[in-house]
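A single chain, nothing else alongside it, follows as structure tokens in the form predicted alone.
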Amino acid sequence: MKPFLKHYHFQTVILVSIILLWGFGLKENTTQEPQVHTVEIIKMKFVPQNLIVKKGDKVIWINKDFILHDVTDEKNDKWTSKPFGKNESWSKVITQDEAYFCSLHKVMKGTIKIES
């Protein structure tokens, strides 16, 4: 009888673990959807500064200073907000690494990293 059941605790271990390593790889596919991120403006300053996504993650900005504020792209302007004011935002979806400014400061920076 000890045989039968060393041979039926095996069969138990190889069954749970195959169960684990699969849930584990289904909780990975979850995890490869889009996330959102926000950046605050608080006090003439981009919080936090320096931001690390994944490509297809969106980023929203929430101005929370009294005076407007913009995002543009600082190497090349192929993007830019409209101004915005105290408790609106603006977002964009990150497809590649962005270094931005505030226009209307310009030295308001920040960056976004897409995360290898």
Contents of the next structure:
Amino acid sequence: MKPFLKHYHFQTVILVSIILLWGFGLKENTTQEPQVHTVEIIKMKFVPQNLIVKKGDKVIWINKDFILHDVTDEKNDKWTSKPFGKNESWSKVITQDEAYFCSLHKVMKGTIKIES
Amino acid sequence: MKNYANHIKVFGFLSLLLLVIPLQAQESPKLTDPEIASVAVVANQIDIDFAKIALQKSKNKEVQDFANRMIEDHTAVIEQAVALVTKLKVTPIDNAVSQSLLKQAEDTKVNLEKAKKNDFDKYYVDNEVAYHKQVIGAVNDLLIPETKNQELKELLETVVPALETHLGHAQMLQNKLTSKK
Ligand SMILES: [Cu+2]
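Coords for the form predicted together with its partner chain, given the form predicted alone:
Let us now look at the entire complex, which starts with that chain.
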């Protein structure tokens, strides 16, 4: 009886550990899943103007103005959305800090920072 | 000397407008919504006309980009205004404010056409700064307060940030052109 019980206990501990680890793993997976953030372009502003994201998250810009705008790398012109109009959107996966602007209206600016 | 003369012209233009608009706000009977729609369309059209002259005369890429931006954005504003008045079944009605804007614009156009190649960019950009300031003032102090239709008021309120962005862009160019000299 005793050895059996011991054996039974051992199995339970293993099983519970597996379930716990599995569940924990799953939970970790969901928090790591890339999130989607929205920036509205409204009345000639990026809202929110400064955004903090996790590496790999996606940012979608939606133009709510009836005027064309774009989203462009401000410093080196490395990437650009090209102009898009009312209720159109453009998205980008963020892998590093970015400073961007609307190259059509150079005073419209925004930033994205990777959360450390 | 030529530059100095241009400054005087721009200053004269600006002070004239600053005088005329408040006077009209005080003296003329309040503008009706169809009159306000007319002022909105005329003010946008004027800036498109200035930009077209700039595209013909300027060799500066940034000035040309700015002029193209003015044409596209102000055309978009006119289209919104026309769509709205069509929906509201309102016909824009000519009035003293529209006419004084047009009259001053005619003088400016003559000066833009006359400006020497070397002076043109500075003259155009200085005028854009002054003109956008003036129109922002007119929309905020005259048109928005007097507009009765809520949708027309909202449209005008949406246009102000666009005008302010254009002003900021023009001032940026103005600084660049000034530091170049
Ligand atoms: Cu823009």
